[in-house]
Structures are given as C-alpha cells and as structure tokens.
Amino acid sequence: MPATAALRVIDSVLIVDDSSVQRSLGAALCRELRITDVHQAEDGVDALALLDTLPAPPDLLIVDLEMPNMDGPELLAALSARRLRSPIIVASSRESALRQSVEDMGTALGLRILGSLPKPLTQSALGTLLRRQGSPEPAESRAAKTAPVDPQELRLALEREEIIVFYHPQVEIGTCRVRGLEALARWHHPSRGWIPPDAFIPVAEQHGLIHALTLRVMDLSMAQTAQWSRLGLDLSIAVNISPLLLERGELVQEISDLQRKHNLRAEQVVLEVTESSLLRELAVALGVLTRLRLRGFRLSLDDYGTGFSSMQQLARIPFTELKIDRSFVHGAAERESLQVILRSALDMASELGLETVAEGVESLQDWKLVRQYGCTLAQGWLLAKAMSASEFEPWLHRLRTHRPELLG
C-alpha cells in the first residue's frame, strides 16, 4: 500500500516543536506525504494561540514533549479541555517508555492519540502512523456518543429477539487453527441501527435484564456451535458471565440444561468471568463456579492483569484458561515493561497448567511476540473482527491463505 494512499482525509497539520530544525523536517515530511497545509508552533502556548486563529482545527497535530513555557503533556491537557478531536502524534527523542506514558495520558484524557515516534522523524514511520487515521474509534468513545438506552426498549428488544450474537474467533498460535469463538451480544435497533454493547449491557445489569440477555446469548451461540459441529468443525464457545449472575445458584442448572439441549460437550462451553465478578458475594460465586467446573465446563479468567487481585483469584478458583488483557499485548513488542509482564503471566499460566488467550493481537508484531512467549491462543483484529455466523465460514477460508505468513 503506497504511503499516501490512506492520507487523503489529512489536509492540514500543526507541528509543535521548539526546534526550528525539527519543525522544518516535520513539515518537509508532511508535504512529501501530500499534506499541503502545514502550520508550525514553537511551544504549547504558541500552539494554543495559533489554534484560536484557525478557521477549523487541523486534521493532525505532531507534538514534541520537551518545550519551554508549556511542554507536551501540559499542551495535551489543554487540548483535552478544549475537547479537540483531531488525531495527535507524540514525538520525542526521549526513551520509548516515557513516550508511551504520555500516549497513555493523552488517551486517558479522551484525546485521539495515534501513537508516538522517536525524533528525528522519518517518512516511513510517519506514514505508518498516519494510516491509523482511518481506524475506528474505541468502543468507549462510540458508546459515549450513543443516545441513552431506555430499559423498556431493551426489554422489548429481548422479547422481539432483536439481540443477536456475533463471534470473535480464537486462533491456536502454534497451528493457526481456529479452536473456538467468543460470543458477543449485538443489538440492531429497528430505527437507531446498531447500538454498541457498552451502551446496553450496563442497562441490562441495572434493570434486571442481564439474566435474560445472557441466556439468550448462550442459547443462540450454543445452537450455532452445534450447527458448526454437524459440519465437522469442533469448536468451543466462550460466553461472558456478569457478576450479578454469579449470585444465582440456579445458574448452574440453567447452563447445563442449555448444553444438553444443544447436545454439546460440557468442555465446549467456556464461561468467562472477570476478577471483579468475585468481589460481591464471594462464597456464592465460588460455589457457582466450582459446581460448573465439576460438571465439566471450562472457566476463563478474563482481562487478566487489569485489577488488583487476579493472582488471588487464580489461587481460589479452578480456572482452566487465562485471558490476558489487550493492554498487555498490543504494542508490547515496542515496550520492554509490557514484555516483562506478558512473559511473566504466560510463564505462570504454563506452570499452573492453564491455556492462555492473548487479546488485542492487532499486528504481526503482536502475533510474533505472543507466539515467541508460548501463548496458546490469539484473538484480535489481525485475525478477525467480531462477525456474524454467516461471515464465519468465508473468513475461515481466508484465514487458510494467511497461514504461511502467520506460521513463517
């Protein structure tokens, strides 16, 4: 793909750097990438003053970190206060760990951070980051823009069977074979279109609808898994369990009934729980999970590493799988600290006899790193986005064509 092919929507850029040499270099590279309208500022104060004079915000900002009067982090905070939506690239000659910390800060402030680059900038590195300009916004941002969900509408959606299931494949890293899929609830509203899960799942939990929603997702996904089994595809299906459901002793029988209804083996059903799921009624939750495990269902500790008691939960509960959160996977090849955490988690899981799933595998670098460290399964946009059941088989054929690249 040519470096300029994905850059048509970027017509203007603001380069903020106290070095005139670095500003000139950045401006020249942007023009080589066919960004014609280039503005320059020597520090944060100068940049904010310039933004006040422009008829519209630039399509991109390139921000240095070390500047007099107002440095890069201070400028990012000011841009957040202005609710700037333009993509931002952080540039600095400082170490990658520091640049990454500023990236994380900007993202936490609600800014759209494309990434960070070492100085001096190069055309290839800048062009690679600019291709992310067309990437979808994070789910949190989309949910924030979605109108609030009326609980009664969600109740009617369940009654009318508007809630469907999409599937996110999990690929065995050693063989590139699809081992299972994660079931994800999706809602297509008749007038509002697709409503993101982050907008309706909390409503379901707050208004007593999460039980019905989860059982519908289980029923649909188990039925689909059984259909794939009849076609010769031996797959597992993973379903997220809300913390509220772990307080229901009858959940064990309900899941067992659905498993038998669809003639699946218990080990084909993976129940994903987060450590926060176990902090409300610990004794009840432990009872539900141990009974499910006794019946042969597999248990996965989801989002490992994002809370404070993951290791404690691993010691308490008979998990069979560890899902490592994407924040420790995507981009880890470029961050030594993440590599240490990722490698430690995978080594520990291996010692405990647990299978491992790396979430957020979005680049070939991510894939190669988790493969090097001995992870069992990968899940992420490098392989596939969540898809409808009808899209799965065509995608499966496309995956086979990519096996040489992934296994090479």
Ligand code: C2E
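Provide the structure of the form predicted in complex with the named molecule, given the form predicted on its own shown above.
Below you will find a single chain and nothing else.
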C-alpha cells in the first residue's frame, strides 16, 4: 500500500574510480552512512576482476565515468551482460547532461541506475539518492544473497518441495479491480530462510532443473487459481517461462495438461517470456508460442525495453500483452527521457491491440503517470509486494479501502 520511502539496508558497496583521493572520500562517506563493507577498484577491468572474487555482488556500485583501460560506460555495458541487479550510482565531475545520458544508457541496458551525482560526492547527496530506493529489503533475502546456490541442493529442494510460489497482484488501472496474479518462485531453505529467484533460477537453467521447477510453479499456481475460482474470484495466473523451455516442443502439451487438470480456462493462463527468448532458436520458439496461442493461452512479453528487439519484429509474434520493465516505470514522473520511452511503448502496444502492464509501480506518482498514459494494468510495491496465497484475501480487502485514493 502507499508507503513512504525508507532507507534500504545497504551493507556493501563497490567504488570504481581512478582517483585514489575520490575513492577514499567515497569510502569515508559510505562508512558514515553505515555501509560497512567497502570495496574499491581503479577502473572497469579492475572492478570486473574484483566482482569475480566476491561471493555475491555488492548492494551498491558507485561508478566514475572517465577512467583508463575501461571507462564508466564500458563498465556498465559489461555489468549489463552479466545481468547485474545491484543498484548503481554514476559519479562524475562532468556536466549533468553527460551524466544523464550515461544514466539513460545504463537504464536502457536493463541496469538499475539509481541516479548520478557530481563529484566530489557529499554525504547529503548520496544519502538522498539512497533514500529514493524504496522499501528496505527483508533481512533474510539479504543474507541469502551472500551465499551462492549449490545445484545439488536445489535439486533436493525441488524433491523436498521447498520451492513454493508467491503471488504478485496485477490491478486494472481504470477500475482498481484485481485481474490476476504473477506466480513468482521462492525457495524456503531450511537454514537460510527465503532465497529470491534471481539467486536460483539461473542455477536451475544451467543445471537442467528449470523444466521441473517451472512445472512445479505452474502446478501449484494453477491449483491455487482454481481454489480462488471456487471462492468466486475469477483471476488469471501468469507464469514465467525461461527461454530454454521454448526449445521444447512438448511444453505445449505439458501446459495444456496442467490447465485441464486444474479445470482452468486457457485464457486464464498467461505465459510470460522475455525478448531474449527470441534470440535463440527463433523458428522453434515461434512454433511453441504460436501453438500455445492457438490453444487459447495468453502470451506476455516480459521486461519490455531491456532487450533489443524492434517493435516491428515483435508484432509478428502473437503476444497478447506487453509488460514494461520497472526501470522505465518507477521514477518516470521525474525523468523526461523515461516518459518518452514509456509513452511510446504504451502507444505502440495499444496500436497493436495489446494489453499493457506497468511493472514497478512503487509510488502514487508512478501510478498516476501510467494511468495518464493509458496503461491497462499495474503491478508494483505501491499496491503490494509478492505474497503467499494466504495473504491474498486479506490484502484484497485492504485494497478496497485504498480505492478512492487510487481512482481519485
């Protein structure tokens, strides 16, 4: 529900700057902000080598622009290729327009750019930027991040049914009605607590476990959706499909079998795929997607804006929905460049007859902007964080009390 921004708990930072004076200043400011684990690198090459040695990425990166060997923009491109999810601050003594274009470049690469700051850094500027990050992350998930996931343990976790599903509601912007939920995998580890999907989905993909994992997520979430149907709640359920699975022709039958088993209508099931799925075996992926669509399942293009496909190319694939990545949504009210991207994506989607979902609606400002731009559905922390099935109905009641504020 509408929440005030709190300082996210940040324990570790990597400062990348070729000037040792600026690095020391940054390190001192971070320590004043109670960031205890401070790493330093003198350019991009040094930073990448250091990241390879750390057990988990730092909670924050502060990146200078002008450096020998590998400069700031080159480092951002390399971090994007590694799919780094940690927030990044760009720091430079160069003009603000230049810093802004690097910010935009990083965002377009799918990185979480928090903003940019003029050098020398000050404690108040750094603190203000960090406070903009939103709600603090649960302590358990921070702890989990620090240890890599062992594929053998993940295999056992699947057998022991430790992988469960959390649900993230999608709300119709015009009516505040809940249209459906996205199923998000969570690992409840007996000693480490909750492990977030970013930590184990890539491991599942690399070790042949993603198929079993996805079928489990589908089975659990379809059973839950059927259960809600019996209570009179007509909802859709969206499941994330890894690019690797689109290479399996059998997938179409497997999904149909589960849908029939749970007695859902095909149109209640939304399959979310990312643009990168289409970069692999395009013909095979297209075959699977077309057959799924023929059977009535809905297809959503997830994380739109973080890949490189042109809209023209995407228009040839039978998507029913476009999901705009949260890096173009949250904070867009204050950033003209994001507004341009957001508006043009929404306009194109509507011309193509696609529904639109804005991910990352964290503030009332985000909500008002996507509403003004005619987006159909919103998903984000303003409304709720992903929750267990049992939390859904109480949340639904609370949502009703917030309707006047959201529709006003």
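Superpose the two forms; the largest set of C-alphas matching within 1.5 Å is the rigid core. Positions refer to the first chain, counted from 1. Predicted model only: the values in this text are computed from it and were never measured.
Once both forms are fitted on their rigid core, the CA atom of L51 lies 2 Å or more apart between the two forms. Once both forms are fitted on their rigid core, the CA atom of R99 lies 2 Å or more apart between the two forms.
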